[in-house]
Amino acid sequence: MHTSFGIYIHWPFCVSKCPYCDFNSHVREAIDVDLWQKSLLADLHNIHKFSKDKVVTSVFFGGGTPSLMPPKIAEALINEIHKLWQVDPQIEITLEANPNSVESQKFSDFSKAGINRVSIGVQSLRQKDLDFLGRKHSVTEAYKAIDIAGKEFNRFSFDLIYTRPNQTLQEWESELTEALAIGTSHLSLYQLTIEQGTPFNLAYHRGDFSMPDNDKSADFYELTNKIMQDRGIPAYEVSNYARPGQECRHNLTYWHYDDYLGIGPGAHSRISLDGHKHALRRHRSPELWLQHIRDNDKILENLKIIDPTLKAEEFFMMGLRLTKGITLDRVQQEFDKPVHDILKTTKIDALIQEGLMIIDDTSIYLTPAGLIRLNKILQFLFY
């Protein structure tokens, strides 16, 4: 039985908005940091009543760019979490960071505040591609930030985006090999996707650049998996790779569909109460979220039971991202019924016959060929 429980803290501000990004991030000329500290602490107290008996196994500062946050805010929130909840002695506390040189200098202060893991948004080790992606740091700054992270934290990871326009397999292999030479035990490797509502979506449909077709994307994915497997850092999720024992514990909480609480603008929560899984989402607008906190709005009245159909969809959408998939015991524990009573047998059989899914004595999971087609398989199963 899974016992992880995470707390997500959203810092919504960025220096600039990257053209590919559809996250809840905002650019503001000035931020009242004292007001934000007070409001985030108030939000933390708001959600505590639903999880008093939980043991916190991870905290994740996401965004936005939480490395822009004054370290004193992170320290105040971490200290308050220790006061409100029982905390696992091996708690993982992650901070997402951009590798701008000014932010890197703050790593020591964040470490003293209680952060013990950082995830750095490098995205590319090629300057022309950083420029294309709208990143505000240089390759030199990326290497410097990674070097400082390795000295200040026991664990660190960084992100890279591949299948970029005009990128070849040979170019990606060379870049990934350089990244592995840094010596990290965890990498997040994402294929570039064109999201609705982003500047990239407009530019792509305008014909400013082209993207690899599905076959070429599959070639990139297979090459990535082979390189990472050969280096002893295999995939444990469709886009995440780690040496055994170095997986991101907080993200595993999401993928295992365990409980977590989120504070800050746009943050989501999933919490089990009275035999039901409940959902809660904060308002995305930083200003409206602040107003709700200031007015002591009864935001927790928005806590809603997730209906069985949506719950099953969320559960399998999360769990099938993992290379090990979902244990059959976990399915029984969550739904009190076997897999074939939740998913249509004809669809399961079709995926198995196509070599995309396996159900053995202990688990249900996608094959490597299935993971490449994850989104289409999920659409096939649920729509």
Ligand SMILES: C[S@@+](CC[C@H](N)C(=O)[O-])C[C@H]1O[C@@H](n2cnc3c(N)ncnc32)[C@H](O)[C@@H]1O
The other form holds:
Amino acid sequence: MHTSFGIYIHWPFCVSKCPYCDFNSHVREAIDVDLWQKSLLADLHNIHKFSKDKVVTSVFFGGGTPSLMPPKIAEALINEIHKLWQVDPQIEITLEANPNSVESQKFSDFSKAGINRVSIGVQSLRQKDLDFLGRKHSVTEAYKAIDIAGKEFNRFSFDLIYTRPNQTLQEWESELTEALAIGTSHLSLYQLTIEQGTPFNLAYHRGDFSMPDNDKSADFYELTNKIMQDRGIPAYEVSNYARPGQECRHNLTYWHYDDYLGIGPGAHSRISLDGHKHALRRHRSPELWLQHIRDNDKILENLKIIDPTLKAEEFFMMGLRLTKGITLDRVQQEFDKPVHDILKTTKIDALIQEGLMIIDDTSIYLTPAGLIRLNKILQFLFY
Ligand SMILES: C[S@@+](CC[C@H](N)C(=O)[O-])C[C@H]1O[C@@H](n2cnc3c(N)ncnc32)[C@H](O)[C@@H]1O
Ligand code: SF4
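Moving from the form predicted on its own to the form predicted together with this ligand:
In what comes next, the whole complex appears, and the chain from above leads the way.
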């Protein structure tokens, strides 16, 4: 039985927009921090009515760049969460942080505010690649941020982006080996994705750079999994690696399809009410979101029941990202029927025969060959 419940807080601002990023992040010359604090607190109260009886197991400050947030806002929100909800004594409170020196100097204050885990956007340990990715921090600053994080927080993780244009397997192996020498129990390793509508999408289609083909990407993925497995930090999700017990509990809540509530621009929620899973989504624009909060308008009107087809799709889309997949008991618990009554048996059999999926006595999960084709497999299963 899953009992996790997370709260997501979105801070939508960044110093500049990275050319590969399609997250809900914005650059603004000035931010009224008092208004943002007041509005985020008001939004916490809005969502509380849906989850009064829940025990909060994790909080995640994501972005954007929430490490740009004044630590006093994080503190006010964490204190309010403690007032409004019952809180698990082992609560995980994560902050996404950029490794610019100004931000890492605030780590101590974030720690005092109650943050106990940081996820640092290092992205690369090669200066030329940080420049290519449009990052505003240096490799030296990244090392410094990790060093400070190790002293200030119980747990930290950092992100790297690989399969960069012209990157060779050997170059990635040596960079990842250097990253592992830093010593961490959690890493997020993402293959560079060219997202629609980003400057990288234009540059790529203009022919400014090329990207590895599917076979090459699979080679990078296999190498990465092998190195991480050998180091005792195996994959537990498509792009996330942890020593056993060090997995990000907040993200596990999403992948287990447990309930979570999100506040701030563009934040999503999934909440079980009256026997149905509901979705709630906030306006993506920071200014419109502020206006909705100020006018106490259109905040909850987007609360919608997720129909059974979409629910099954979301459930498997989340759970099949995990290397352990989904337990058959969990499927039964969520849908009150077995997996073969939800997914088409012919499709399951085809995936099993291709060596992409396994169903054993307890679980349904993808093999490593399946995980790298996750999106195609989901398309196949649901369309
Ligand atoms: C919300 S974002 C960024 C958090 C923080 N603002 C930062 O840049 O470090 C979370 C992570 O997604 C990854 N990411 C974002 N866009 C990506 C892309 N197009 N391809 C691969 N990884 C991406 C990056 O590693 C990033 O750290
Ligand atoms: S990658 Fe991070 S810092 Fe860059 S624009 Fe996106 S959210 Fe902002």
